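Quick heads-up: it's one chain on its own, the form predicted on its own, in structure tokens.
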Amino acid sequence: SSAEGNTPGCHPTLPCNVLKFKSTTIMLDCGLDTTSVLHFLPLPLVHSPRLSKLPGWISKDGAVSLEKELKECAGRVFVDSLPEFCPPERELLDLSTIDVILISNYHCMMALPYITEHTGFTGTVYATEPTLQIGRLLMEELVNFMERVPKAQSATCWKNKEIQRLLPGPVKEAVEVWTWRRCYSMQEVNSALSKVQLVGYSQKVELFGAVQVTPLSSGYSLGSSNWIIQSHYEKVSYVSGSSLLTTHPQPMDQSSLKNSDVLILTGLTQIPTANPDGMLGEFCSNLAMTIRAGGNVLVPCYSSGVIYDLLECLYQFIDSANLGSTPFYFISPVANSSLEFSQIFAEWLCQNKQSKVYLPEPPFPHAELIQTNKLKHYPGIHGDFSNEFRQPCVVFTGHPSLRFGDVVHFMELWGKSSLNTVIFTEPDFSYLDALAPYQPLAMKCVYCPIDTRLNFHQVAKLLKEVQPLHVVCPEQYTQPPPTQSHRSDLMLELQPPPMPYRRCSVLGLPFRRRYERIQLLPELAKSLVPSEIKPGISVATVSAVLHTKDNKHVLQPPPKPAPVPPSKKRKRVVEEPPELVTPKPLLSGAVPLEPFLALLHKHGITEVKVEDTPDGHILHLQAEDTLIQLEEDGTHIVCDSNEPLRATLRDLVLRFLQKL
């Protein structure tokens, strides 16, 4: 059973891999690389005089002028158009050949509509319920951010290779810009998500009878999963976005990953040197310092995930830091649903949160913050929020790239005062790149990235425990980070070394087993007559029809020949049963030389010349002009036109052999 992996996606924390295994084609995750949006100008919700006055870009010699498409800000060039994303590679693989897509968590499914819509995809997508529902929220939020700020123009001239070469800085280095796509629509989101089938942890799902897939808790986010993909004799584990820290989700299931032939490892922490607990502490103290000085705090974040832990941490911190009267605002088109979902997915939570579901208290403290009016949530900055808005305050809102969403408004509103602070907690974007179109900026910036996914030390421990035969991982994990090339502790060092892959590469996976499981029907099993050839080993011959359907193999008794009607000429049936010939018995054993010669002597054959060969002996019966070849795997009797003699010799040989 050969298996191979394709990698249409390039970002190890936003994976998209394709596994061909036992005649099924399985896509593992479809993460969307959104870092491309950093090359675009922010989309303001309210007209921004600052952004509208930015000068257009003209090359130094004045030869190239793209004033409509490119704007300059603080020495950097940005594309003035609807932001675009970098979906997984589509040329490498015909997407209509994909049978199933397995999703490991809601951050890794954002490219789903690009894969399932308008590509001929007819397969099924498997995910847990929280992954589907929170993934839906995040997609809905993305579409909402894009659609509520209509941009008439779409910039394409800058993508021309000749022009892109002349552009300054990061835009010049942007790769694959022709593959970038605008955001999908809500209709495409709904159509893509209608293809999702829900699964629970440890539930076994059969794919075409060839493969069984099972999701296991990965401990990273609500409903996040690692996947086991196995046939009767091979086992592949896909470990993506896992956490061993005690946060709100169910803990990681490690033991089920044991005995894997291949373990595909991706989605490790993006900031291996930052400790999440230390970062949470820093987050709280910076927030308190700003509020005490009379400033506002802006937290650009996704509307699900780390925000639950941030709110929980603040809940414990508010009273001790005397922040009791400071309003906290969570602004997102899906804020309400996100806060509610986290309370209702009880069975996906860690044990101590699960137990609270049965008490009259909610599992997450943000419910209490809402009841006591300390945390308020709004779909956007217009409407109720603008009437109730009080400063100084703390605002949680998206998008972490600072290119679209309500966060753009607050950056413009608060950026000019050094009393205010923006705290970055999401690790997906370089915060300096995120801030670039807002420069020069007076507000303070604090970088407290919180990434609870596995670091290299935890991975080494995990792999020691589950001991897969082979590990496959992105190339980035097999060498230290480019900025810290001396840190050999920030890479995977394993024996045997891991098999690395890179974007758009195809990798053959090593499998050692060569067996298929075949079922024997009871009536056929009854007819078998085993004979013992060695103590403890019996052999039986079988004549049967091998029936294969949906990768399940069954041996059935051969069909009985149809009786021929006496008079009429027999019509040819379209599908005649195979003609049944009674098989000759199989022979086993060996013909020992000395006893055989004695037996020949007894039957009057005395002149025998024996020659040794590499495989046995050749006996030359000189008077009869006959040769007998005795070899390990066969006996040949060569005698010309003396049939009675041949039959006698054959019977003598058979005395030493056992019929099966």
Given for the second form:
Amino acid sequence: SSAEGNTPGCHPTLPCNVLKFKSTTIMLDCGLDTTSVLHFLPLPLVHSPRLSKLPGWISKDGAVSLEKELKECAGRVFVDSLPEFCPPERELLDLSTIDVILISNYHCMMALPYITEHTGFTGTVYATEPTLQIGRLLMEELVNFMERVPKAQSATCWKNKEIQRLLPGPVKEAVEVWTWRRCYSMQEVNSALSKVQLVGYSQKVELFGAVQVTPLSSGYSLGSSNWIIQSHYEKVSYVSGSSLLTTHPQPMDQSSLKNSDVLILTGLTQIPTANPDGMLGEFCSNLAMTIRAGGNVLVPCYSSGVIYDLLECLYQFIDSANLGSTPFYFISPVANSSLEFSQIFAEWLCQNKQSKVYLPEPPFPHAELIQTNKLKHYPGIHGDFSNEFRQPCVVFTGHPSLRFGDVVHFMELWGKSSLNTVIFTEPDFSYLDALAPYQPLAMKCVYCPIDTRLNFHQVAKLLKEVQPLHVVCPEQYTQPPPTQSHRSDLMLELQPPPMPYRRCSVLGLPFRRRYERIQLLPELAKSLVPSEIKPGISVATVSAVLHTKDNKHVLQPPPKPAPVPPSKKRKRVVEEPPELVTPKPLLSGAVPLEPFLALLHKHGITEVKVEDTPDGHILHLQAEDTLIQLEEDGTHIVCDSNEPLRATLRDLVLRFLQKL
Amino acid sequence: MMDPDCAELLPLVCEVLANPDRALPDDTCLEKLLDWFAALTNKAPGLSLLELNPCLVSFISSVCTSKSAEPSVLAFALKLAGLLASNERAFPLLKEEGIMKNAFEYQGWMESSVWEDATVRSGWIHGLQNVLKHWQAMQFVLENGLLKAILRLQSDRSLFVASATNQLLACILTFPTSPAGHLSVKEARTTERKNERNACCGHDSPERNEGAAQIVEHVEESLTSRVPFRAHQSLKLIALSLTGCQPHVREVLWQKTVEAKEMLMGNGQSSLVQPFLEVLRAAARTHLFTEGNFGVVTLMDDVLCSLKPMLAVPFATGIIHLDNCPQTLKNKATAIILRPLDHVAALVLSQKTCSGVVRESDFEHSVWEEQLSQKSSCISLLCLSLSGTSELLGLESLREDICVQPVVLSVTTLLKICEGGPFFTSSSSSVSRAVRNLIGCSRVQKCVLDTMAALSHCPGSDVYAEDILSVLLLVLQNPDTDQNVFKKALQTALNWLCSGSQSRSVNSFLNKDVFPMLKKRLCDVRWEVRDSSLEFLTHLTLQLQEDLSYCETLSSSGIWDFLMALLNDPESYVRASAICALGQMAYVTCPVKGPPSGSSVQEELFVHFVEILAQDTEGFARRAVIKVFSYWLRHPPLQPLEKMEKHLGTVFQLGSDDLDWEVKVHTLELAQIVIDEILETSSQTSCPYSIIPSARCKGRDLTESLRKLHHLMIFNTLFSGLLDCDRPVAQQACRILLDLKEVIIDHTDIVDKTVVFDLQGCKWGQDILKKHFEKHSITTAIQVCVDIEELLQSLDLEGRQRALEKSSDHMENSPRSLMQDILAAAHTVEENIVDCY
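May I ask for the structure of the form predicted in complex with its partner chain now, the form predicted on its own having been displayed?
Every component of the complex follows; first up is the chain already shown.
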């Protein structure tokens, strides 16, 4: 009857955990680790002579040659194949046993098709509406990026353990490459998303009557949520990707997290030393500096999320920095939908933006940027964009890994000039690794990671406020970052210490379930005769049938004694109603020593020797050679074969006790 | 002397004040009246004030004897009595009239219920303090047993009374033994004062000795009383009087303090530690400090080692400023100041101490460790230590004693820690845990930067310039740096960049690190950061303008375009700073890209700035424009003035029509420079603003110059300035016109002094020329021809200057106005009462 957590995913900001609690199996988030794509060559939209001329890799001794599969660029080796992702672990547990999947934000659902499709999964996925819609956009974009640049064959030889061991650099260290998978198809996306059931904040969802799950606003992105998973007597909070900063989404609901037995903490900021405000300022000044010097700015980004805040910040900055005449382009297959969706999810926005809707005004100022032609969006670089493209300009486009999407084209186009700047704002990828296949690069590179998720200081404050009994978190949060081992302020320090987990670990959660709630039917309740044993506490005996279905327990009145069966058919044992015997009354109370001795005396028992024991007294009736043992929870009369005496003594004892 | 109007009003005012039913306009009026009387008693000789205004005596007498006087009026009367009696000749008169008795005799007051009011007690004390200016007054205090009462008030429940009493007691203890201190030589010579003079000569006067003894005895009792407040007050008194009292009293007071030391210092937690340290500081400024047998130095030494760090550091900072301080004590104080810095540096350098002056055995290590391991005390202690270090470095006499290198090491380390840089983690001490609280702590950062700035002035410090500048660059590049810290870091960097002698390495640092950083900061989202960056650039250019390689580096940096863009910044402060920076930069560099028209960069910028002067909606930018023009005109090498002449007229027109008075004042300053230039005198005078015509200046030249000034709209500017409703503008214009008038009058040989004014749209024309027209019966026309000398003479510039010198509120602040207010308020209340019934 204990709870248990499994961890098929390993990325603390793209979590994938499984919680077994009260006979339900709940998957918490379904994040996809996309950092694997950094080992692959970029997929150019138009033929790139540079990439196609890269030499194939041959080991130094010439023994291993994977010229077709591996290419060398600036001293590093890249796989020349469609990029692949590292899906959550599937060997650890049978995915068909998962009852539900709870999604906390659209970045944490990208592995959904790998879990729900072709695995026998029959459960339900719960998510808020913006999470579903924007998640769909991101998946659609990913599929689109991959499908529009098809590659005939995929590289597999390099994955051979024996061969991988011989490869140089980062490719050699890549883990579990044999589990890497190609991107899913649109059909799989649709099928996976059809299993999503929409929920609203604070909506209580019953799972098989055993537990109740509730999403709470987490303040990180549109529709992002933390989850409460509770039974009548236990409460587990799942905190993932939360933010206390004032950005566009509804603020984080902290108070509902109080009184948790266990709080599972994931999705903290990936760059704890970078303050989002400072980074936003840095982003703006680098952008202005480049434009003033006549260069172009490339911002590799996701098509939803931080981009809304970037555009809002630029909206204010454009005029003050005299950038009014500079064109801003947003290029993504889903650019239009992303910009429009953000405007229609009013109820999921912060108060400030919600109130704009009633004016009525669009909640995000990017609407005005579009209206005034300062921001233009296109599905791709072909078509309208190529006609209207003006330089110097600012381009927002994906994918932030620089391995696929329109961004590859701009990297090839602008990489040669030192006037241009690429500004990294997404923290998911190491910018140096992202840039590796583009070396040598003249373009300036600026790293301004903007991660609004909780930092350690905010987490410490939050935990102090909500006071969970136990905290469970990824192992990474319990020690300072490896590159800054002196920063003991960049880790969780709690009392009791948090329980760390790592990929594929199974953890027993530190609470035992002790109670179940049982319902009494009204007619049964009516028949009870409570008697008060202490002021305010009454007790009654119940005789009933316990009926359990869907994890709900009901006490029903016992069936009436069956009438005499008309015929002597064969009885079925299971249907035999239990034999009804009037139960003996239950006794309660204590036997006070002095009055009891007085009573014995009155009944002629005078020679009593009292001995104190740790639990009560032993009365030795010397004349009768009988012992009476008075203890807190029992009375024993030891007398040899003098039944009348025993009965008398029993009655005397009973006089002091209450009968129920 | 009191002017007749006031003398007339005074009796009425006294009457109002003496009447408890009359209200006062506000509670400051009595203070203002007292100030006025204090000024009068300082000015008026002897008796005259009392003799001429008998109402004063009767006022004091009636208030002091009245049972129902307002406490505030009563306190006023007591203070006034004190003021009047401070005059040596008036004192006997007041004594005869019984005023002294009425006002200051303690017994009478004790029985009165008004004594319960702290205002009255405070008035009594202040009155006595006012009166204690001569020996007769002192005798009055001693003979009438007032000292006892004063001593009792030293621990009065009102802190104001208790504190004033301490001042009075200090006044008594430090009362000069020689009459010269208070009596003028003339007065002392008069025969009738001889006796008193004799009486006050020397410290042998028995009353005085007895009085001092009484105070000392009281002090001793208080120090050993175990009543903290009493001991506190007495320590304060000792600190106040130690430097000024007679040597034998000083020695006794010191003796008493030393005897009570254990009790006072307790375990260092006592509230008496602070006043005890004040006594030590006072003693250090007397002969007790230099004469070894009093043990002041030893005591200070002991105290320094036993104090809690938060008290020790400021105390040590006080010690380093002492004259005649023994070297050992100074060394110890220096060690204390540097100690927290040492501690932090040790975290990184894994060695215990760096400054090498601290002997571990002298200190209780654990106490310091404990203080540094808590967040708030760690930050406060480091800030104290840093500001103490800055002071140390500022003292020339001490600079040689300090080894600069460890200080540089400590401050750079500390700044790196604040930036989140690595520190020594193998020591898992509590201090290293506390030090992580310093990450991003702007309070510590500011203090470190101050100390770094102080370090730049130390001789031989330039070898550390590179280290310091590289750490400063970290701060400047960090996007999370607070804007105030950023500004301070720039100021500190400026100190180091300008103090360095190796201009080559400085230039490479500027080119490689500073200018790229500045370019980014000039595009910062925060206007404060943009503004500070511009100010830095302006100052740097000003400081290094002689350095040719700097000018070349600046020209090729590409920063010019960034500055030009900032002329359109939405924030007016930034626009103003951009104007100053461009003005400075145009002056020293020739930007790579010259404007196409062939005119100079400076001229192009001039035209652009004139546009800003005409169009910018904020005063800051317009002020900056005029200031830049002034700078350009005042400093050679300069483009010949003629080239800008066609625009200068517009500048003066715009500047004098501006709505901002500061723009107008700056325009007048610019006018002054142009006048000097035109009259060819500026280079020959020591003061740039005075106009003394050179011998070379011929009448004909002057005629030409006058025409030129007129052509440049300078007369226009001056006349409209003269009529301006803002006093500084009118004053400035008046001053320039007076100088000009002098020049013109001095030159009788001027051929033609007439100028033609166009009256259309001329705001000042009507006023200024009206009198002139009337005098010459010229009819109003659109254009008038005026003799400028006659015009200047008709204006009564001298009279105007006198009028302008008085502050605009001189009428409201006059005693007459004050008394009228008092009378008016009393009258209004009376009317209201009549209305009510």
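Since the model is a prediction, treat every value here as computed from it, not as a measurement. Residue numbers count along the first chain shown, from 1. We call the rigid core the largest set of C-alpha positions that still match within 1.5 Å between the two forms.
With both forms fit on the core, has K609 moved 2 Å or more by CA between these two forms?
It does, since the K609 C-alpha is displaced 2 Å or more between these two forms after the core fit.
When you overlay the rigid core, is the Cα of L19 off by 2 Å or more between these two forms?
Moves: no, less than 2 Å.
Under a superposition restricted to the rigid core, does P482 display a Cα displacement of 2 angstroms or more between these two forms?
No, the C-alpha position differs by under 2 Å between these two forms.
In Å, how large is the C-alpha displacement of L652 between these two forms after the rigid core is aligned?
Residue shift at the C-alpha: 6.8 Å.
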